[in-house]
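Just one chain is shown here, as structure tokens, and it is the form predicted on its own.
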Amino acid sequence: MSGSSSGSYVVRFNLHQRVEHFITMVVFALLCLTGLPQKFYTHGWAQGLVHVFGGVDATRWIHRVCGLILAFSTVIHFGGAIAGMLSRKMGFTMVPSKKDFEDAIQQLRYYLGATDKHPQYDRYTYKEKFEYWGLVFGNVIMVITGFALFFPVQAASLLPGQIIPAAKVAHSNEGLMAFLVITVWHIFNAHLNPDVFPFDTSMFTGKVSRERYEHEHPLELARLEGRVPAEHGGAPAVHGKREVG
């Protein structure tokens, strides 16, 4: 994990994790513009992008080597991220909790003005976590599909022939929901969101000022200045390397 604060600011995520972010940024992109365009095929905007691509062949090998690129960095991610849990030097900060739920419903209850408390979130919040795995299950479902579709023979030899008919249904609705939860949920709480808006540059630079950060993660923000908040009494847990600065 990444992390350090020097009073001002918090570095909220290193190096590679920002790399990783722009690559995958990149690639779904790419995968939207070539893949789009093949679902709604009729339509005269989804026309004029496959021309820009070079035709149907070019914007099709486009989105293959795109999804090529996806699925090995997901299989690099999750290497990393498991080889990083069982060292010890990150900790299982995106696995959804029981503290999760419960900040929900007060996040809940705060919005409908049943209590004046808003929830204390450590290093990731709620939304955070259900965006995060929601993708990875949509990513897990592409690459299949993805896979099954480009080698149609290989895969109707292993399995029953219909498996490409329905590979093709699932990747075709779960790229377009992907899409949508990338342009409505990320979209909004990464940049329109009233705190960061109108541009949060956090994953570009890595840092978020000391104050947002007491504002967003007051939990993870005690744990990185060695203190506790009074509502969370008792040693802080280590939950890897942080910076603040």
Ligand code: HEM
The other form holds:
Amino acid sequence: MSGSSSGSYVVRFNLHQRVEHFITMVVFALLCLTGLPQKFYTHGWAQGLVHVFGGVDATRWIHRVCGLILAFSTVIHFGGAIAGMLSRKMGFTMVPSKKDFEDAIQQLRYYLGATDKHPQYDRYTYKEKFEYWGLVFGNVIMVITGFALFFPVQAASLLPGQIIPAAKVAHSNEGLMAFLVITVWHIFNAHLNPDVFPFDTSMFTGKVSRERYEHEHPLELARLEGRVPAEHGGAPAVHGKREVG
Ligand code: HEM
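Now the other one: the form predicted in complex with the named molecule, given that the block above is the form predicted on its own.
Every chain and every other molecule in the complex is listed next, the one we just looked at coming first.
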């Protein structure tokens, strides 16, 4: 069960979440490897990649099949999240809250030395929520413009013809931005961040050490262990023989 503590580690992601991330990771990589060469078709590396995929037609079809998988997995993800929240099996953990804005300001003040109190995070930090909603809106733009490019005749029969070149510009540039955001921001957070360097395995094993969880998500850890968080006047968490916090 995700969100359970067993003394030395916390299960942060359940099997469903890990499989979903793995599918998104592979499909997104293939979409970039088959889409970006189409954008930069005059470059040697792009022609090389198209050759590897078996030529332009094969590259385009691999891109389209991956596009359909991304569209389908996006619908499944949202359907599951909305059903989970409506049936109260899932909390609104990803919905930005007032605390997220306060945490962002607090962290900035902490980095600037204006306070020595680092914000105490719950299940998802403001950065993780920002990244998640960036992916959500990016996916929606890529799927809608992708379908317009996939079915241009049908799209132009429903909407003004200018929608096709507009979809191409939006798709092409949002695609490049998505690639840059994932390779710079996400890879930093998941691999180069000093707290997890060289590799954050949590999205593959589902587990995070209790010590790291105490550092990164103290409010959720306190809730999982039935304690009042230190920030709300509770006793500091105990780790091994040493008082923490
Ligand atoms: C986040 C994922 C995606 C990325 C990074 C991406 C990237 C790209 C890029 C860079 C191009 C070339 C645009 C140009 O020529 O300048 C392209 C074309 C295209 N994309 Fe995507 N794309 C993604 C998702 C999708 C989805 C979800 C679909 C369909 C549902 C799709 C369908 C298409 C189509 C039909 C084209 C036109 C070229 C062709 O016919 O293959 N793409 N994509």
